[in-house]
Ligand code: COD
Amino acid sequence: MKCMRFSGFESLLDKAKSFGRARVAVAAAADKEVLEAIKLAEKEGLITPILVGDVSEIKRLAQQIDFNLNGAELIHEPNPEEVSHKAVDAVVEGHAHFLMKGLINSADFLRAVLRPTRGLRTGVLLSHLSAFQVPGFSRMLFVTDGGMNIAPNLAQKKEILENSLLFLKGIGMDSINVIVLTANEVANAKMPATIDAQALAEMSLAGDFPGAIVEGPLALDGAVSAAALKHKGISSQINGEVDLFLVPTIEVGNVLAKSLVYFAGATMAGILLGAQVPIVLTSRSDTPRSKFMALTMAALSRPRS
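This sequence as a structure, only the one chain, the form predicted together with dephospho coenzyme A (COD):
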């Protein structure tokens, strides 16, 4: 059977464009890279921006990059402690379809998302998913969770995986190959990540993750290389064709993501799943293209009426 996979961001973009424009609230939008991404997404017909932040600074930066703000709504909130709350308000009040983090600390932004009243929780664990287009790889790779949950336990890893599978199936992928990433292939109580990986693989065999094959514990080489598996004498149904890495901690996910970008020249896009709406959560140092692609991912997964 031929499986549905994406070769790169362009194919995601084509699909997102067919959905029409979504209104996105951007918290702390006064940042040149953020505005460049917004400008591109607006030009491509993906979004209508609601820019929250220091309006005079937003206007000054927009002028520098030749971004005409006529199609944007501007909300003045210069206080960094308030700016994320204003952007979350725009979503809660039904004004914005999804949310984006601008030039602001991730934890501060996330606390506004998670606020107990008028926040964006749903009862599901929120988790981060990043997508990568890696030169030399014929299909996109995904990593979860390198951005939100710091050291998830087994139950939380299951929820993190379910969030990602829901997203990937939602954008049209089927038969998703998941590797629960560890440092080796043997379940060992001294390495708790391997025990969790084994448990998740067992859940997969029991049918807990329809539409996915989940294997682990497995190290990175066996996830991406059939030759490495053969050399190590490991049998794997996925056979080096991983789609999604489920990582044990935020540090592993963050280092894997940044290694792909800085050592392998990958383009990365990150979003937060499990909230009332998709949330673009990129690193402040990400390029405008990376932020634009994250907007594309969010636009693809926003609820549509």
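Got the form predicted together with dephospho coenzyme A (COD); any chance of the form predicted alone too?
Next up is only this chain, free of partner chains and other molecules.
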């Protein structure tokens, strides 16, 4: 199945910029690395920032990195218990297209996102999608869910997959090759992940995932190498041309992501899906460029009138 693919983050950025500036509300924006990412994105014409937090500290840090705040809206909220709520308010009231976490605990941030009144919940499971630009690969690779759901069951894996497919279709990928990743290719009741993978592949054959081919169970080598498939005697429509990995647990996703970054020199970015708007939920260890690319992903998939 032919698929429009992105060659790397620059191709994502070019498309996102074509939509004009997106407004992003940043909760607890007084963080040097976050502000460096915001500076990059603002300079590229990608975003207009709404920076929520202790304004004096935001200004102090911005001065350190030579970030001119004239194009930013500043909302003063020094109370760490309220700062995420103010950022979510900006989205709910239509002032921001999407949301970004700054220097605040993820649990506190998500509590505001999922608040029962004027929150951003949709009834869909929140899930994490990572994008990777890997040296030597001609296309971007995507991984879900290595950052949110710990050990999803079959129904949750289906929701996680649907979240990612909705995102990828929304950014222009007209058909998506999905591998449900496991340790081997044999469905075995002693390895529940293989049973789930088989079930998801059967759902795909039944038409549950339009615009996608979903195969599994399959190990990593067969997902990326036609030669490995041939050696193992495995027939595959995808034949090593995977776009999206659906991992069985958060540990597998985490290790796969960090292996790509630290062993293969990949550039990584990730966002949360399943809320009313995309959410940039980055790690303290992420570089400003990684955070910038996560902003690009969110800006590309933001709701547009």
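Basically, rigid core = biggest C-alpha set you can superpose within 1.5 Å across the two forms. Positions refer to the first chain, counted from 1. As the structure is a prediction and not an experimental result, all values here were calculated from the model.
Once the core is aligned, please say if the CA of residue 202 is shifted by at least 2 angstroms between the two forms. No, the C-alpha moves less than 2 Å.
Mind pulling the C-alpha shift for residue 81 between the two forms, with the rigid core superposed, in Å? Value for residue 81 between the two forms: 2.6 Å of C-alpha shift.
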